[in-house]
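Take a look at this single chain, the form predicted alone, given in structure tokens.
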Amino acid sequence: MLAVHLENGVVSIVCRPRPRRLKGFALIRLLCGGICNTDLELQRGYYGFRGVPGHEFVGRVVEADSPVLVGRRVVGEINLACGGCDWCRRGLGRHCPRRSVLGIVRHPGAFQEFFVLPERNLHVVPDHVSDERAVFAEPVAAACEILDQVRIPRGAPVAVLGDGKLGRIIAQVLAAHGAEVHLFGRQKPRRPSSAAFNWVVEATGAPEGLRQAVALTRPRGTVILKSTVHGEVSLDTAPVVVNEISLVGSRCGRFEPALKLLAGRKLRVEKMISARFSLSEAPQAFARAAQAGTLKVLMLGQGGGGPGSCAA
């Protein structure tokens, strides 16, 4: 089958064979994936990762222990928890000190024809949501996990900062929460007055986007820090401490209040996509990602037998 190989920068196109699926897991064949600022940043260096990347994606059981996954459409939860753990049993498996993540931590990625996920990451796509709107999941869901981690009023104003793939989808699912949106970037570059905001997400996918965040939040608000960015990120923290202001990490989120979203209409997410290419023009895909003003950039599993497909 057909892989995408990324390693000290490169990325490449190589045939492996089709990964064996293990007892709890599903192979799933690929139909759709989206190359996300955390991909971009893996091929910079972060994590010091060599492998298959991709993490957001659509795609289509083919083998299962479970008889009612077999033939459905369906994304992943990215994280691989032991189940066993003080934080497992918890039901924080995202924080699991044992796991491995999907495209990014000791787990082959998406990005190739054939792969392998636990069931029990799966959630089925509704039959009305297509895959081009199903594979923005995982971003949503990492959307949402901000109002699951922060109590914002419905009609409080909300900043958000940065105005790329992630950045806009925070804003249109803060807006659907109900929240005064106000989204801030190289396309609005309106600047915000200082110390205008309770919450402030950052997402600007930029080292210095912390020292900005912090500036425009209010005396005791809260900063959603979302970018994740190869390197160090130098901060003065005596704002912070000055103005009590709360710092909160957030990653992942649950793809429950994702997939309903996205089988609403509140949602825009099609118009984010900026470019289409098939497994096998990886290379052209990541670099076309990479250019500024890109959003998201998608890539079509291939055909069986078709061109660019490993021989038999």
Contents of the next structure:
There are 2 protein chains.
Amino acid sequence: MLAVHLENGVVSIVCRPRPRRLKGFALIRLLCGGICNTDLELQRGYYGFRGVPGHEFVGRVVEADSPVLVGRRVVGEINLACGGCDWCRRGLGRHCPRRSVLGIVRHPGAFQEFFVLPERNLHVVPDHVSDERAVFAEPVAAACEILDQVRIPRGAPVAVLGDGKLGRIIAQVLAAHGAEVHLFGRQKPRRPSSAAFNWVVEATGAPEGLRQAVALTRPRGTVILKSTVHGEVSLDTAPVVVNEISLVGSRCGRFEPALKLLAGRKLRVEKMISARFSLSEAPQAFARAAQAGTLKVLMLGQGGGGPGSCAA
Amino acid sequence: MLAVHLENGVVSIVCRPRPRRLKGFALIRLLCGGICNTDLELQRGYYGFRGVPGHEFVGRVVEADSPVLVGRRVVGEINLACGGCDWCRRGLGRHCPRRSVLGIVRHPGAFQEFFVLPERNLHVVPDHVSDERAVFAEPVAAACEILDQVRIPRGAPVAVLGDGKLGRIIAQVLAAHGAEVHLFGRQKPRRPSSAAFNWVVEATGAPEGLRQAVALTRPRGTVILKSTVHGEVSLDTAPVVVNEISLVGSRCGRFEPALKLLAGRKLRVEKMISARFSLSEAPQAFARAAQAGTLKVLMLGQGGGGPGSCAA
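With the form predicted alone already on screen, would you show the form predicted together with a further copy of the same chain?
Now the complete complex, all chains and molecules, led by this one.
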């Protein structure tokens, strides 16, 4: 089968045997994958990554222990937790210290024709939700995580800094929640007035984003940190202390609210798709995703032996 | 009367007329003042300060609109709020954008024989609480603020980084609350294991404190930022985001719980007094306070015309 391989910043296509399915796991055929900023960071050397990337996907279950899963379209939580520790028992396997992470940490990713994931990570996609909508489940879950962490009243003004992929999804999710969203970014360089918001989401992906976010936040307000910036960020902590601002790190979220949102009509994620490639065009897909102004780049599964496939 | 004057890093003693008492204000005679790290920061140029410093005090009311206050021993909240804005109406005058701050921002401080403060800022000290205990009301209130901002269960392990004045007071207040406090600092250089605490208080006063605090914090844990460091701090935000850590800036607090604690037996603040000087020895007092290893330095009021007083 075809697999995308990432090593030393180079994206290549390799031929591999299908992965072996262990007990408790499902074997999944990729229908559609999304390239995330984290994938581009992995390409730049983040986490010293080498292997098959990909953690945003929708796929079809080919084999599984649970017969009800076989043949179903699924999305999946990316953290593979041990299931036995305190974190896992509290329903926070996303923070399990022994976790591996699909396509990021010690578990081959979804950018290959077939891949495996624990059955307990999977969520069946409702029939009326298209592949190109369901593939947004993971970033939508990451946006929903904000609402699990901080209580934003309906109608409250919220600033979202960064109008890239994640910033726009966050803006849509918070608007669907009922917040009054103000999106600031490169495409919308309107300069916000300072200390104007009780809630500010930092999703710029840039080191200077945090400083701007703090400047925008009212005393006792909250900055939600979504950017994982590679390296150190410099920050004047005095306004954080004097104005008693809270900075809340925020990462992956639960898939249940994300799928519920995607099954409804409030999110318009499809308009964020900038380009589609087949899996065998992964190098071009990654190059396109890295271009300024590109939003979501999708890679479509091979659908069974078309050109560019391989016989393994 | 005698007043301490701070300008360009130099502490001097000047003779001044008594300040005029406006409506709503009390005229207070200093009984005892405490030198805080913020005073030392003001001396180093923080806030471009020039004037009379001092915001930790206990004094006796000499004149006031309210007859019940006259003759009483008082401590006082340091933020002079407008009283009319949203913040003030919510009981958060400490964040009033038009506030001045005793001895820090546009209001002469307590390190003078007589000073003025709004009557609504004052809290009467119970008779059995000594001057040298009551003078800790302001830093104890700042420590109590932590318990107003985050909910720390009784019995929970809490790390306090920094065994200077504020760190020790915080450690005592959190222990009095029932937390299992682990104090780390120069005097106790025991190296804590990483990611071990759900609550970490950063009170080192040093730029590297924040990084240490984040390393000590468990996923989903909280770092309370108490240090106001002059200048920029560099921080790797990736562990904050990945581990979904919250950083909570924390400053001044309410005096009510502080006075209640000081009236009880749980706090042993007096043992933190390193030296006592008279107000006329302020330059020596500041020099002593700046020496490594010094904890609280007190300045005692003149008590009416002793040596070093002046006739104005």
